[in-house]
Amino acid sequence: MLNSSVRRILAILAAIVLPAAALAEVPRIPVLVPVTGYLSLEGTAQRNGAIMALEADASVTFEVSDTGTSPEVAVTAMRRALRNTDVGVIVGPILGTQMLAMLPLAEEYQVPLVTISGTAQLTEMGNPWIFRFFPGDAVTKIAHARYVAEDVGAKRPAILYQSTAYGQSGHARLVEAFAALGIAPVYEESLDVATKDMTATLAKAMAAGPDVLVLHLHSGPTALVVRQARAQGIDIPIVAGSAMHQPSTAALLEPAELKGVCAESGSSPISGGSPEMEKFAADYRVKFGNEPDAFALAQYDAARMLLAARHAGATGGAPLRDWLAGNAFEGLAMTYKSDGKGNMAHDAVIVCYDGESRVPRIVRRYQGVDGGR
């Protein structure tokens, strides 16, 4: 029989390891996404993709929580979710500042944190619990810059980027990618997400004599820049970030305003390309009454990989972390495989609008951009 001292020691040890052990046993998946605030379009797409995948598998339970755009709200939502000992993984928000705030909790509780955020820093901090299913800036910005240089043939880009962590990350990678191509931007300016009047910004950018406008902005600001640029008679090519590929962003503009506009993205489900992709898009339209985008598809693929892990016996905690780190998954958008840092997505596409429709055409594909496939 154990004496009281030994029992106390065992109780203490059990309390220490309880979070990781309990998290690994029962599959419960909190989906923490921004469905209000300036990232609501992106966050809603992310939520919808998760719902489509998770509702199709009765062996898991899930709940959706709105994180808005505050890091504090996201951390609170994650702490609340982790009070339940049956949580095996967290689906984190697309917003980089929120994900950065949540990373320490993932390590503390030893719970995998899955995201589609493109902020480069997330997978550069040595945290083994983060898995990114949307191509990060190290992938998309290389494709972005290469398309500008190689296909558009531009040599004098003006870059407008968001002042958020997302914007700063993308801007830094763009400048780096352009430098590798022997190109220096003629103008660079960061924009607050609350900025509505782009007149002065566009005037300053055009005064520098650019031959292309390069955007790395969230959805609403992207549409504002495109509309106001066209209203001012600016007719140079515009090559935007992934927000522009979203049908919800294109819906804010007239087809004629979109002529000469292209965008980088991880995929473009609305553009079709395979029977499986077209079925996904059709099912999405029926369920949600609107068009899917790359964020919805990336989250759908991520959730399906989590389900594949579950059916392989890795339900959460360290077993799930190791399974995600060591296995490849054939998704609809691409093949996902960790590069050792948690970057799972390594392909990108460029889409362009013809001025007649809000449905873009995929004009260029880049595979294994970062060598991670």
Second form
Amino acid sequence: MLNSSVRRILAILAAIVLPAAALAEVPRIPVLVPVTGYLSLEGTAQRNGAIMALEADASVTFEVSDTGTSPEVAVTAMRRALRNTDVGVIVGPILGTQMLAMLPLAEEYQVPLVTISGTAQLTEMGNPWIFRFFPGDAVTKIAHARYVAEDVGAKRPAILYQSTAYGQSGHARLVEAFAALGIAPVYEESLDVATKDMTATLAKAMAAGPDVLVLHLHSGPTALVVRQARAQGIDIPIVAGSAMHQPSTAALLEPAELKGVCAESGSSPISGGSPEMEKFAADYRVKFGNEPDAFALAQYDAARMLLAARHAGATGGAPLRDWLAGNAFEGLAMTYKSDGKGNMAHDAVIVCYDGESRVPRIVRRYQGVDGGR
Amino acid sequence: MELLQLAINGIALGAAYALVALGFVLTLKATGAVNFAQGDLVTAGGFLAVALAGLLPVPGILLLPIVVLAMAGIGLAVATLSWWPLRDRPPATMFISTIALGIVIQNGLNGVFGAEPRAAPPLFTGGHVEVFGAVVARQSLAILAVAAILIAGVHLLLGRTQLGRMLRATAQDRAVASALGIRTGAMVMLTFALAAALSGAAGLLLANRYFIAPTDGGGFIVKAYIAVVIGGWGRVGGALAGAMLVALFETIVAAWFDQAVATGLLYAALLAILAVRPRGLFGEATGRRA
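I've shown you the form predicted on its own. Could you give me the structure of the form predicted in complex with its partner chain?
Then the entire complex follows, led off by the chain already shown.
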């Protein structure tokens, strides 16, 4: 009787433990991204890109956790993820302040953190566990300024930028890049994200006599400036930041309002360019019901590089870190290779709208802008 | 001409903010506490208009009655969830419940519609007209007219109808109103419905020209709060004046200064008003601040 009870208990325990043990053999990749809060648009794209890549490979499992917008929530999510011993790498959020809070943990647990955050400081702190797969401001703002100067031929830019950390960082890089090209902006102003009416700012900017409007704003404010500028009859070229390339930003505007509007970006999946890119965009539309942007594609490429590392035998921790630091990867958006600091993306594109559709065309590619590869 | 254009834009924006502030004050007077979900109700109204426009491709003015009615229903739900169970507790508890509800609304909108900003249809048609030489968006003029009609309607409701008198009696002193046979619980619920309807209307008005995103609610509640503090805690007329002042800082003052400086000046003006008139420009109508 006793033997029978023991056997039954053992059988139940085995039923519970064995599948868990079997599951533990499949490594888990935590995807910690902000799918709520003010960066949820970008965070959702990041999540979708990771899912597209990771779902296609049965040799790994993944778990998506929302990090919201506070560093504390992100750190808690990371600690929770690291309780599992089968975690060898973490996909970190696009939000720079969260990534900065998570960096010490990555070092403590010796786990690579893969992100698409553009915050420059992340790769300037000497932390060998960070890998950034989206071109930072050091790349995109040089491309931005060069396009304005070399292709638009403008010499008197007016710069409108967001008052957030994102906006100020980009603004500083833009001014630097313009200075290197011998150009001084005729007008500069920061805008709060809650500002709804841009009429006054545009009037002041135009009073300075600019020959181009250069924007470095989030999605909604970018669309507001473009719409209100066109409504005020301002017809000088507008060269915007990467928010303008996002299909959801263009969707807010009429195609006619987009005429003469260009934007920098890491890539533009909806613009096509190769059969693989078109397949990615088509699959993404089917799976998520909306258009992919450069953030989704960058995260997709990053996750695919992790899978490539895994298939090469680098499954996590220091071996994975060394593999990511020492190998190049041919992604859909670009070739990724570390510059020694964890910056993997070094290319940027400029897209422009023709005034007849909301799908932009890639008009200029800048490769290896920062000399990182 | 430029000043006229800025003034019209500012007044139109202020009119929409005034609807939010009006809803804020009505709830404040009825419950003695701040409904922190008011800003998220604005975004809910905006997204409702976006969703309806997908089903009924008609001008926004035809969607407005549907949005107002649906938002009134949502207002009743907000009252049922965040006020009714806590009606005998200190006002601070409603703070928490409405903050929580606001987060639920925000994340619900995010989950259903996605995080990207959306645009509702214009009230009548898009485009611009010339007013004394200034180029003005038709939508701005339409916002101004519709908001004025709604505010006048609320004024008439509160001032000229028996229901309005009961609502005001409940807001002034719930215990006395109850002793007089007024069903004060129902009146507070109706106030929530009215406040949500006004917020929903503001959402529809703002969502075309200024777009709407699930996270916009925080900005709206801050502006409404400032408007109410400037105008006088609990003063309906003061809230409207305060809302107009907030919008004029965003447009007219920002024409002379950097936007960030204009925002700083708005807060400086707020502090100056409170220093000179601690009870706001028009004095307080609600004794306790919650």
